[in-house]
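Next up: a single chain in structure tokens, the form predicted alone.
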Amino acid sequence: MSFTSIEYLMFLAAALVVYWLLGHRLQNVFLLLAGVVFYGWVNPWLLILLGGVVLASYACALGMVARPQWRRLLLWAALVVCLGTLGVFKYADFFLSNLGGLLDALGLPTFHASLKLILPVGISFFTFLCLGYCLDVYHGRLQPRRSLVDFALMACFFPTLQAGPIERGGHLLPQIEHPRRFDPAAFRDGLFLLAWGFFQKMVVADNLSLLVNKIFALKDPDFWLLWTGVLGFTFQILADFSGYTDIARGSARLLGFELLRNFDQPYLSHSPADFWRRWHMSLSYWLRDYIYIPLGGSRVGPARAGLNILTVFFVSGLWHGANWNFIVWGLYHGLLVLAERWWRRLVPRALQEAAWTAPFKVVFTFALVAFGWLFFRETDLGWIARYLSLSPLAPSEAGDHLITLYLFYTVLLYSLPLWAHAAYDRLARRARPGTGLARRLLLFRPLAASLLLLGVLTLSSPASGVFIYFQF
């Protein structure tokens, strides 16, 4: 079920109403149910996947505080049904498409064979949710849960289900154990997030969704009309992923949660390390905690640091996709991060933190972020490295030029809407509660999000697409 579909919002009002006439015990049990019904809507035999991540983690998780001397032999198991359980769906018909070609490359006897499953929806999410529980029991910092329905609940509350942000045990745990009351204040900025998380993926989206793939379409783009499409897709990947959170924690706080926040921003980072700060927090946070830290993390020799920055995103990149343009988008951010190291080594501090040089490291960065992207976009290396020696100075016609001008003008026109949430959330935190500027934030909400709404019903694209990272 998709959030930008009529289904769910009629799924959102009637769970809404239910809910709300319940009590605490029997919320809890309403909302798994609405979770089950929720994910398997189109395909009710990927339930059948869930459940069995689901009750493994729970069952592995209980039995290391249960039987301590089988602690190590349980997070095995935990890690071999959740990485397993990826690894089948997600990377199978990709490692046998590279072992087929290896053995052909080497003059070898080789094979062409494809499991041809389908890859379920969220399953990136919701197996490095329960995975991370695990491991957090099996260090402590979690004590596992008796109650089968809330542990349920925690890995398949449907706001979260298909895309994230991936939550933490401890964080999302205490919400779903605690009684929760209506919030009028929560429940109005809950509609916001939702006019602006739709205003996000319908108009700014989409609509740049249109533009980008038919660029990328082009057998022979010049060099302005390929980054003009990069940069389209720079805006529509935010637009796409910042706006299903926004539906997701939107939906979230109409029931009483609070989702941990998955953007802060990113667009406006001041160095690699900064964007990774800001993006897609909730996998960044991930990694640190569950790869980067237990490898040594920075403590450790420069060589030995550097290698497991370039491990964390290697593992990113191949988290968010089964081809090798992923790995290529998640080593060469690895290697931004240690070259921005290895240049705070050589600058002197003063010049760093120089108020002067904020706008150039912004600018940059984006600069460099918006050129990543187009090894996530395009999935043919062969392509990429063609799009790459593209020359500025090669001759066009003049009509040409034109076109590329007015797609330019158009990315820059639905990126405004971003930019302009930007400079109001930056308001927005430095508005003391009580103050003047916080109630004329306040009071411009209503009028804000009538405008969202307005722009869904009159801008929306006429092709809306699937959220792009539906398909990690």
Given for the second form:
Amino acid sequence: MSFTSIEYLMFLAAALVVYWLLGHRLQNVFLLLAGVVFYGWVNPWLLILLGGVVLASYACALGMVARPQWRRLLLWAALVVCLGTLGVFKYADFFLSNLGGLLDALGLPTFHASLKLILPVGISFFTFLCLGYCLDVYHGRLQPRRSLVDFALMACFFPTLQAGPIERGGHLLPQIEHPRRFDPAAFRDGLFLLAWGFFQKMVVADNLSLLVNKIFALKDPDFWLLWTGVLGFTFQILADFSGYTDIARGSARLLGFELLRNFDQPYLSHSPADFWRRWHMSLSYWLRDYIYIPLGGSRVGPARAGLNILTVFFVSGLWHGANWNFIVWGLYHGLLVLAERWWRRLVPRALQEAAWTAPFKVVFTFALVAFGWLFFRETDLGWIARYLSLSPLAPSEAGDHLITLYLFYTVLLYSLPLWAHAAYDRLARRARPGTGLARRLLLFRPLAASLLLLGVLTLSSPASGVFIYFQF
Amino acid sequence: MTARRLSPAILIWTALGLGFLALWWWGQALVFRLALLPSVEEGKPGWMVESFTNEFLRRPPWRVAFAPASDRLHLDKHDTSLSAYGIWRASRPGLYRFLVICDDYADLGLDGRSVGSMSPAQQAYNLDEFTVRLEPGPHLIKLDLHNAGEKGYAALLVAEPDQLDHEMVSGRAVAFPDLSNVHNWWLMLGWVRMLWLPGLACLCVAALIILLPRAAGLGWPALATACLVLLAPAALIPPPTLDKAPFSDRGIIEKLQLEQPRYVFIGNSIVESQVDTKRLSELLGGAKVSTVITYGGFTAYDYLMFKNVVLAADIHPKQVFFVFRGTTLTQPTLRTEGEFRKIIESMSHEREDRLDQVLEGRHTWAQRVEAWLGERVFTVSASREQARSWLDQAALFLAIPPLPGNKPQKWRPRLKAAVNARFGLAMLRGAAGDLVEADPAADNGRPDYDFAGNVEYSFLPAIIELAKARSVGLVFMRAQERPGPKGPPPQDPRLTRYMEQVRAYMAERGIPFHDFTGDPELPLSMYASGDHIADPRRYSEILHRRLQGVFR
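Now that we've seen the form predicted alone, could you pull up the form predicted in complex with the partner chain?
Whole complex next, starting from this chain.
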């Protein structure tokens, strides 16, 4: 079931009415059933896969405490189930085709085999969540839960099921286990988040996708036209994924849950490393806690630390998709973070922290990140190479200059709400409860909610697409 | 019943809601009964005309006049405007078509509602048709005429339901409302139309106070705010102007009548990329071939084109060819809702019982709710196009600002045309074109592969019935979707079974069917963008060879 469908709105409204009439234990059972309906709406067979991963993780975690001598073995079992599922459904065809290509290139007997399995929605999210839980239990950071309903609800919580945020057992399980009370303020916040999420996806992302898809479908874009498309994609992907996350967080808040924050104005980052502390934060912190730190993090020698960073970003790229362009994108960001580290060592600290450099750092980081989205958006490496060879000085098709200008302004107009929201967010953080600013913002919210709804109704794209991160 | 349920707040909100709804229901009749009709003088037909020196400085009018029996309204001064009010009676319920002919441009309104605006860009002989569904009885017409040149005029014509030709609404046909404040009554009629909104909002608040548990801790101010937030956009969205887009395919009918084709191909841009009418005509020994294309159209469009264009042209073609992809034959609702509704309307006549029956039959409950919300409560489809055009205009404004020497009125339309040309199908690369082209399956989520079970709920039986009644031969062709570098596109076994059922269905009715999927002469190199063919001339030759038996 897609978040942007009328079915979802009805499903959520009906679920909310029933949910708040039930007692705590029944609420959990009901939410679990709602998650099952939500996930199995289009393809019920995928529930078997989801159920298998959940049951295996639940059993392995319990076994780690009940049979401490088998802890390592059970962790391996959990790793095999979670990563194996991911490997078979997401990466098998990629590796098979590359192996076939490699054998072909070496002049050896080759093959053309593929499993052609459908990619279950949200597979990367729920496998990482279950894996994180097992790792936490293994390291003693979390007690395994005996209640299968509570554990399964964590994995099948419908707001996070399709595209995260990648929750942690330590964060979500206590909320599941403790009774939840209806809080009008949280409910209001949840509705506002929902409205903002729908606006981001249906107005900003979907409209920009029409423009971006057209530019990336051109046979012969010139330099400026292409990079206008990349700029459009830069805003599209933020609005798309952040929109999804806000709908998920808003839905969860209506149910009395507080999910992890996934975005924190990433395009106002001061450096590439700062960007990764603000973009898809739940994945960044997952990779940091379960890969980077176990590898030694930055407490090892510089060469090893650099390798650790590249490894993490390689995994991050691969997590996003089974294609070389995602790996290139991941490694590009890894190199940026490494470059930032060297820059920090070479440039005097006073200059690094000078207030006047902040706007330049934001603009420069934005440019680097936007450049990287080219590798993310274009899946064909041949076309990426062709795009990179375009010169800004090369003569272009007659009229392209004006067309680019028109499209550039269109991108800017669609991105305006994102900037306005960033400003609002900044103000909201400054406002202390009870102050005049806080009261003014409170009055502003119903008006803003109405305007968002008006925007969704009148400006939503005719071609509402699926969320980009559903494919991951 | 608890004390809460009998609280005064509930009673007040309910009474307010019912009061607003009552005013909404009877308000228009009251305005006519109490103010407008008593002002009409017996035996004094004509328009009440207010003239203005400038379109934008409307109040107060520099002249209020009575325009007696006359076919046209005139403006004889440069840069002036007029608003003509007249009470006109509709004789029966139905869809009325108003035609405005003017110089320079005009806006038409009915009962406080804007029905249509003509483009200011066009000057001299300006003509536009607007359709409105009306109930029998008196209606207040408002015709605004704007004149930027030397002299201006406006004439209003109307065609009653099921009437083909328009008749002049002359001064004799309208009653003169002898009111100096007629403009205020005009506004009142507009406001009355919106009263359902506060009525609904008040009833919602009352319902929420009853339904929500006290434990929720939400008082009526919070609930009223919530209802206001939800319904305010409905008040802000401009109400729809046209009740139905006017039929716009008369030009294609005339083209077909001129060409008198023996073979007609109906479909979307895929057909345009496949059929080279000139080449096919040569191969057929000079027999005329025509295409009837609706860009981005699917089966509902094909049905309407066949019925309202090809058959309506009365040209008696020997055969009509329908081209489809995948399971679209049995997906009648593809691209018929939301903003596509207006396109469907522009291809439809006032009554399209079969179309409505097929479309209604295929709607899920969620689609029905969505349509109700979109069409009735928030009137989205009408306003969406307008809102998007404002954004587009803003981008054009920024790209070509109104600076001296820029000539924005000239260059902005040209820039729009250049953008469309730059992203035309010929400019797109191979498979990437799929991203901008419609994926039939994407329109309805998942295709249904049960042909036998769905065919009766599609347009296919209607097309076959019509063809039989008019003795027109039908041919169905399945276009091959874009092949891969190593061969034809992979086939879902369910789709293969679907096609077997299509073949059997057609064979049973004696209708030729050809599936181009897997054709060895259609490798990837034959394709342009998406499923479009790069070389229509060559494709026409292949088509001619494959369908020798049909053409013979």
